[in-house]
Every structure is written in C-alpha cells, then in structure tokens.
Amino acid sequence: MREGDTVARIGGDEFVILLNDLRNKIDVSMVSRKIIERFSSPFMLNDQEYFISTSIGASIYPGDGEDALTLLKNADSAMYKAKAAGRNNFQLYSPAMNEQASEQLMLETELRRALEREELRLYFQPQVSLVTGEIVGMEALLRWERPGQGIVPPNRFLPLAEESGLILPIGERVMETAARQNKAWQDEGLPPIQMAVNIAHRQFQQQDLTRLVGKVLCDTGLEPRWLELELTEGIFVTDTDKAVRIIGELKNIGVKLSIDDFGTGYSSLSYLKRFAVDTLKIDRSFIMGIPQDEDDVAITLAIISMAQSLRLSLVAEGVETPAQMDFLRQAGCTSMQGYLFSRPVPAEEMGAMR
C-alpha cells in the first residue's frame, strides 16, 4: 500500500482497503492484481507451508456509491462474485450484481417454500443393459415444479441449495422418497433393481450420512443392495481419511457406491484402489463426441479398459444416438443411460416402462 492508504480487518477473513486518488478502473485492477500476486506464494508458519486464495471486490466513488455504507455493500457484492468465479481473482462492481443477488435471495426463499409445499418431485431415468437391453437400474433426479413457471432447471437451484445448506434436508427427502418408491415397485411384483441417488459434497462432509442411510433403509424396508449412492470425484480429495472412513461404513451397511461424471474431476487410479466403489459413470462430455472425436474415443476406451481391469461396473451417461450405443457395446461397456432410451420421467411412467 502507498503512504496514506488504509487497510482494516472488519471481521473473520474479510479486509477492507481504502485507496485514495486513483484515476480510473485500470488503476484499481492493477492494485488488485498486485495483491493477488503477493498471495500466490506460500506463507511459512512453524515450518509448514500455507497457501491462501484471495478474492477481491472493488467499488469506486462516486459512481458505485456516494457514502461509505453503499461503497462497502457494493464492494462486498463484487467480492462474492469473485468467489463464485473460482476465487483468486477480482471483480469490479456493477449494478447487475445487486440485481443478481436479489434474484438469488428470492429464489432461495422460494426454494425453502417449495420444500415445505412439496413442489420438489423425483423423476427417474432408466439405466439399460447393453447386453440384454433390459432396464437394470435407474437414477433418481430432482425436479422443481414451480407453480405458474413450469420446471426450474436443476443447474439453477441445486447449486443454490448446496450453498445455502438446503441441500441437507432436500437430500434426505430425496433419498427417503427414492428408496420408498423402489420398495413399492418391488412390492408390486416388479423385478428388483438398483436405485441411484446423488450425494452432494456438502451432504458427505456435514451430514451423518451413515446414520441417514441406515434410517432410510430401516424406515422403507428396502434391502441395502438395491440402493446406490452416487459420489463426485471431489469428495475423495477434500478429506481423504474422512472419506475412507465414511465409505467403509457405507460398504458395511451393504449399499452400492458409484463415482458420477468420472473423468472430469480428480481422476486417479490411487483413489480407485483405496476407495471401495462398485461402479464408474462415464461423463456425458466424453460420450457426446464418440465415435467421431478421436480424443473422446481414446478417453472412453481407457476408462472402459480400466474399469474392466479393476472389475468395476460401468454406466455411460448421455447416450443419445445409435452410433454411440453401438460403439459402447463393442468396446465392452455394460450399461447406458440417456435420451436414446428415455428421458427422466415421473414415477408412474417409470413403473409402466418396467
């Protein structure tokens, strides 16, 4: 900082920097880049290296506010925009940020009401054997049927649910509803198949997942082998020791475990060896390009070969064309999921399909 600049800690890990007599937004950007650059090197504390990310939001007088409170509020909005953009960057305030924040707050309020009003429904997408053509499993997918506005896309409300913590009660309800529906189909005489349920990162880290799964199985009467929990790759690297413990507990219960969107995150042979998963789901981003794209073909074949060597089941996601299906069958993939066979459908349609 220059002589006359002010640095103040306002609480927690948040600081305010007051810069006087800057000429324009370019000057603000230059100072922000210098700060981020200084934090890019590790800090040594007690012979231990610590890496710290830095997110900066900036507002400029008088265009972004004519009083201290407004300037602080708008810089704060810009800072959260910087965090949402992946951290370790800076954002200049714009009026659209307040509009977006208001919209997000309104959406969060409506989502809380949707949970109370039971506007959140489960749809089911079948998983089909590439050998027999039979339905061998299904994935439970959450949909928000907002009155008067139709279905809200999952990518719009699920990140908000995880950020706000609503994913915990929502995730618990999804698991209970999916397990109960699967048991109901079995009671109707339909062949038993696995029901896959997505587990959010926050659920895995904060919720007593083992207790929840045990309670759901007890309350619904569903046998553990017919419930599959889909985990993301990020779960395995956040707290490895904790992940090993939780996965071991879940395996002792008897449920199946799969890795969703495999190949897009922290794919590693080492964690496949350490974590006792049952299934890999090949991400749709690789399936889209086959059989034309050579890179997608090479990656898909490598995943299939690896899964076969480790004796893991495989599900290819996002299969939409006969050419994709034929390629996967010939390459040795065992199951597929996608619009070629069926879109996600409500429970009554899924029951009739089986």
Ligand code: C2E
Contents of the next structure:
Amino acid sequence: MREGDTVARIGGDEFVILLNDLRNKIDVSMVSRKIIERFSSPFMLNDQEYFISTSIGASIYPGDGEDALTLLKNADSAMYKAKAAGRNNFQLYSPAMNEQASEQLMLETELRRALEREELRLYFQPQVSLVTGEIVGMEALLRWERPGQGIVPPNRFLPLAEESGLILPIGERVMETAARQNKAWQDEGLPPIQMAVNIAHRQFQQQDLTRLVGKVLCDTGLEPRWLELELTEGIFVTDTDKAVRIIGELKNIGVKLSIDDFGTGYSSLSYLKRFAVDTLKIDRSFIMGIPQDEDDVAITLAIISMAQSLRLSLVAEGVETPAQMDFLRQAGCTSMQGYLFSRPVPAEEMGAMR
Ligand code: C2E
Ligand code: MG
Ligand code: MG
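Cool, the form predicted on its own is there; where's the form predicted in complex with the ligand?
Now the complete complex, all chains and molecules, led by this one.
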C-alpha cells in the first residue's frame, strides 16, 4: 500500500483497505490486481507451504455510498460477488448487486426450509468396471426438488450451502441417507458394492468427520468398507497436519477414500505419498478431450500410469462416448462413471438397474 493508505482487519478473515485520493476506477482495479498477485504465491510457515486465496470487492465514494456504513456494505456485496466468481477475483460494486444479495438471502432461507421439508433428494450414478462391465460402485449426488421449480442441480445451491454453513447438516443427512440406502440394497440380497459420498471442504475443516462416519456406520449397520468418501485436492493443501490426522482416523475405521476431480486442484503430487487414499477419480475435463485432444490424452495416460505404480484404483468421470470408453479400457483404466452407462438416477431406478 502507499503511505497514507489504511489497512484494517475488521474480523475473522476480512480486511478493509482505505485508499485516499484515487484518480479513477482504474486505480482501484490496479491496486486490487496487485494484491491478488501478491497472494498468488504460497506463504512459508514452519517449512510448510500455505496457499491463500483473496477476494476483493470495492466501493467508491461518493457514487457507491456517502457514508462509511453504506460504503462498507456495498464493498461487502461486491466481495461476495468476487468470491462467487471463483476466488482470487476483484469486483467493483454495482447497484444490481444488492438485488442479487437479497436473492441469495432468500435462496438461503429456502434451502434451510428444504432441508427440514426433505426436498433434498439423493440420486445415484453407477460406476462400471471396464474389465467385466459390472456395476462395481456408485456415487450419491444431491438434488433439490424445489416445488414449482423442478430439479435444481447441486452447483446452483451447494456454493451457498458451503458459504452459509448449511453444508454441515446437509452433509450429515447425505452420508446417513446414502449409507442407509446401500445397506437396504444389501439386505435385499443385491451384491454389496461401494457407495461414494462427496465431502465438502468445509465439512472436512469443521465437522468431526471421524465421529460422524462412526455414528452413521453404527446407526445404519453398514460395514465400513462399503462407504467411500470423495475428498477434493484442496483439503490436502490448507491444513496438511490436520488432514493427515483425519485421514489416518478414517482409514482406521476402514472406510475408503478417493480424490475427486483429480488433476484440477493444486497439483502438488507429494500429498499422494503422505495420504493413504484408495482411489483417484480422473476429472471429466480431461476425459472430455479424449481421444482428439493430445494434451488431454497425455494427462489421462499420465494419471493412469501414476495410479498403477502407486497401486491406486481409478475411476474415469464423465465418460459419454464409446470412443472414450475404449480408449480408457486400452490404457488400463479399471472403471468409469458417466452418461454413456447411466445418468444419476433416483434410488428406485438404481435398484432396478442393479
Ligand atoms: P462430482 O462429485 O465430480 O460429481 C460428478 C458430476 O458429473 C455430477 O454432477 C454428475 O451428474 C456429472 N456427470 C457424471 N457423468 C457425466 C457425463 O457423462 N457427462 C456430464 N456432462 N456430466 C456427468 P452433479 O450431480 O451436477 O454434481 C456436481 C457436483 O456437485 C459434484 O461433482 C460434487 O462436487 C457436488 N455434489 C453433488 N452432490 C453432493 C453432496 O451430496 N455433497 C457435496 N459436498 N457435494 C456434492
Ligand atoms: Mg464426486
Ligand atoms: Mg468429480
């Protein structure tokens, strides 16, 4: 910052920067860009690398507010917009944002209600062996059956659920329901297979996952090995020691662990050595380019061969065409999940498919 600028921490992870005597809006975005750039390289603390993302929202006196409170409130709206745009972003305030903010608030209220009214439903997508063609597992995927609005996909409400903390009760419900359903199928005499549930970053950070998993297994009677938790690469970066501990505890219980969207997060491969995960799920963005895109082909082959040498299982995500399937089979990938075999379907349909 320049001499004369003010930087203040107003609470938690929120900071306010006061820039005096700016000539124009361009200056604000320049300063913001500079700050974001500074945060793009990791911080070293006790020989550990820490990655921090920054989201910046700005309001300008007097157009965006004539008093401090209004300016702060509007900068805050802009900051949420920046966050929603995918972190490490900068946004200038615009009046439309207040409208959006109240829409968000409404959505949050409704989501809370949806949880109580059980409008959140689990769909299931099969995972298929590329060797035998059999269904070897499935993933539980959340849907919001919102009255009058049809089926709302998770990317429309999960970011908000994560932001507001609602993901914690939602995540508990998901794990419990998925485990119960898997046990019910076993009790009906279907061959036992793994049920994967997605774990949000915030659940990993804030929920006592070990306790939750233990409770769910105990309540439902499902054997640990039939439950799989899908983690994202992000958790290995933000709090490595804690992640090592929790993953150790989960492995002790006996549940399976996989890394979702593999290859799209922080590509530090060293964590594969430190964390005893079972499965890598190759991200759909790589599968999409197969077989025509050379880079996607190269990356996918590299992931497959790495998984083989580390003795990890593999699932290719988002397989839509026979050409993709053939390629993956030939390359030695052992299973796949995607529209080619089946979209995510309600429990009844999944039961009938098996
Ligand atoms: P994900 O865990 O990577 O799940 C795979 C997504 O890819 C699903 O989207 C699935 O419907 C979609 N997909 C599968 N095969 C294909 C295909 O062949 N083509 C295309 N175009 N898409 C395919 P969905 O159900 O919309 O879920 C999106 C994301 O939302 C999930 O990505 C996951 O990160 C998150 N999510 C879903 N349910 C939950 C949940 O219960 N808890 C948490 N924390 N996250 C969830
Ligand atoms: Mg997943
Ligand atoms: Mg995925």
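Fair warning: this is a prediction, and the values are worked out from it, not measured in the lab. Positions refer to the first chain, counted from 1. For clarity, a rigid core is taken as the largest C-alpha set superposing within 1.5 Å between two forms.
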- Query: Rigid core fitted, then: does Q125 show a CA shift of 2 angstroms or greater between the two forms?
  - Reply: no
- Query: Rigid core fitted, then: does Q91 show a CA shift of 2 angstroms or greater between the two forms?
  - Reply: yes
- With both forms fitted on the core, give yes or no for whether the Cα of I290 moves by 2 angstroms or more between the two forms. no
- Superpose on the rigid core and then read off how far the CA of Q48 has moved between the two forms, in Å. 12.7
- Item | Core-referenced Cα shift (Å), F15, between the two forms | 6.4
